[in-house]
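The chain below stands alone, shown as structure tokens; this is the form predicted alone.
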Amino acid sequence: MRFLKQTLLFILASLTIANCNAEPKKSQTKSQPYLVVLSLDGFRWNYTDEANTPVLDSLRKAGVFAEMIPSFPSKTFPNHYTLATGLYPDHHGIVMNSFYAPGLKKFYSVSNRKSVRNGILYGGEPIWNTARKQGLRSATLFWVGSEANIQNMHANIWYRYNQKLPFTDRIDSVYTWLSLPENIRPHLIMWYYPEPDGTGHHYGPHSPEVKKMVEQLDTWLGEYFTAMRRLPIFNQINFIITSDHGMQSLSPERTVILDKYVDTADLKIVLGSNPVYNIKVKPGKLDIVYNALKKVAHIKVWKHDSLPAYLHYGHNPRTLDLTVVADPRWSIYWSGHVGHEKGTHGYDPITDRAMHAIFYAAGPAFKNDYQEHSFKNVDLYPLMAKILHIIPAPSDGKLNEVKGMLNPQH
């Protein structure tokens, strides 16, 4: 029965996705394009190598696939907002899942929903605002930043975060929005699901549990595309399935306890989580703390304004005095706060390929059966703007890096 179910899903997905690249009717060629972007949190670029994923495999055949390189730190909130704005975290200000903004004297944390909804903490222009400013309706479902009043606006449709909302209910929401009358129908939709990130943290990226979750997500994606196929506008929709970062394996044998090397009495603020932290030290203690951490094996530490240029990080005042990151597969904790997770992310994405995320795309704007070279996630913003025929706001992304995946006829 399981094999029959998977086979049916594969056939449905193949039929569905093949139509993504069908030529639109002449009456549709001048219509405003549609773009639906789904993020699957923590979906590592090569998870499909270890799982049975017929829907994603067929999507790859019918469209475009690439490894996408997240920005540093390879954490959820900085990278989801980078995907939306095309700006590095240092430039849009969401520099970590938790941070302190000295200029505003405000703390931000993913667990503090009031701070998450405070638009003053977000820089740059998210794509849903870019679309609205140019007369294009947009909708978001739980994307980072979408709850905040940024530039005195939201997407036309948005909701407060509810992690418990089932994947199938989220599909129903997208289907309902795309079924609205044309004058109120969103042409840009960005939605989010928190897996397989949670499973990867708890069990590790190579665990049977992650394999099972990836296969479950693939099943839900089959339901998603089957629902989309029922829409009269299906042939006009461009689909992107992506993620914010990958996942790396951990072991308790590869752990550094930072307060074995520094006196916490010298520290004023410590924000972040394994394997990366930003630290503000007390006056006169910077060199003492820095020199102590420089001697610790399996970590790297930089003073503000001195990080390697390729990281595009450490100039924003919100990164504080020091940035500390563990070497790949190593953990850094503080006494009394040692975690027991078997997987994590946040490492340097240039030196640790396990941080890389997925990028699948199909639809009239994309080539089919095409593999793009790996690209930086800042390049997604200008790509989305190009697909939607809107003018992008200034960003760190470069359309030239990804335009090879686009169908020249569109």
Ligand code: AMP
Contents of the next structure:
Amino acid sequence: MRFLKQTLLFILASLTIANCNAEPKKSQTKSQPYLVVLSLDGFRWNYTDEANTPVLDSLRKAGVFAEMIPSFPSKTFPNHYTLATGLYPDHHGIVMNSFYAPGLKKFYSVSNRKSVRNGILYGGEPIWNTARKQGLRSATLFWVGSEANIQNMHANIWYRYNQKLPFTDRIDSVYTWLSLPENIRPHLIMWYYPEPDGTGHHYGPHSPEVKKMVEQLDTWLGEYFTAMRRLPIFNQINFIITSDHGMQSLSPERTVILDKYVDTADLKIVLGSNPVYNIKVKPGKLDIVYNALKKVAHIKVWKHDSLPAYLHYGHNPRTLDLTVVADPRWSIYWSGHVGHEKGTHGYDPITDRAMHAIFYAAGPAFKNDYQEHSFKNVDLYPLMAKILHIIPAPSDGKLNEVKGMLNPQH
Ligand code: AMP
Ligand code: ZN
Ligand code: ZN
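Same protein, different form: I have the form predicted alone, so give me the form predicted in complex with this ligand.
What follows is the entire complex, opening with the chain shown before.
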């Protein structure tokens, strides 16, 4: 094992952070289950069809595989926070990677770290809080929302985001936490890695570069499980490997330049990124802008409160006046800001299967060699609560949708 001094310092620093938090109301016991959830950003449900992934293939045999359907918009921040809370983005409030909260008069964006750490912008109850409130210690490594003080608490262990921390150092952190004395050992760990999303954007989902990255991730997952197997509690741990969304192919020939159709002087706020945006228009301009966008081919536009019910979106004031999304494989840009990426996500996840994400799970709570039908990512929260034997907060998720993957004895 690479117990780097750096990693130990990292752990000690986190425990210091943890000490600032309120102590759990009751203490955990050895017999309580363990759950370790990893999100690999942008890991499309069928990437393994085009790559050599022996570790993921054997995980599938040892446990459960399912195609997981993200929530709309199929972007990183809304979906990671949905995975943590079981709430649709409209209900937890992280409605896009960047948004404006009219009630609070605050902007949120991934690049504005202060906003990302501002707990008042996050609704619902993340599972790391649900666990803590019921006496289970929790740890997070870069999960969206984990840096924010939500409900006046964090996970017992949490960090400031560091995109560059290598995968193997992340494994070391997880290993070290699970080696802590039982009274301070987390029973829930949520950790994150930003690939293959970055490679998928840059080269496109069917590129040799994505294939190589997926194979690299599989090799690292092999190292992860080798480390986990050394833990005396290995047989008690439930593992989930999942993702926030998939990836779709783009082409410069399939591009809509939005300001060819609307006068940008009529727009007050535009937030989002290809292929999905929320727009606030200037007073008196709503119908002009809406009617103009309605006629544009290869995009959909909806007024606030009038999106199709299956998208569960557009009622939160943070979605502003209009929501615009491109049809699958199409891009929406603005003159002077035309992107060159070969892949993206954000499309309607129900009509575009390329948006679907992976779900692998194995451990004592799960059946072996079990293929679950596809399920919505809101259902993960009640599933995690069930595995941890804790009571979930109210959510949009339904345990019934996913409990078939659990061992009946659990
Ligand atoms: P996107 O593809 O635009 O939806 O977002 C993906 C990017 O989100 C990743 O490449 C990361 O840089 C970033 N990201 C993911 N999680 C976090 C986080 N907890 N804090 C800051 N940035 C994050
Ligand atoms: Zn993502
Ligand atoms: Zn992305």
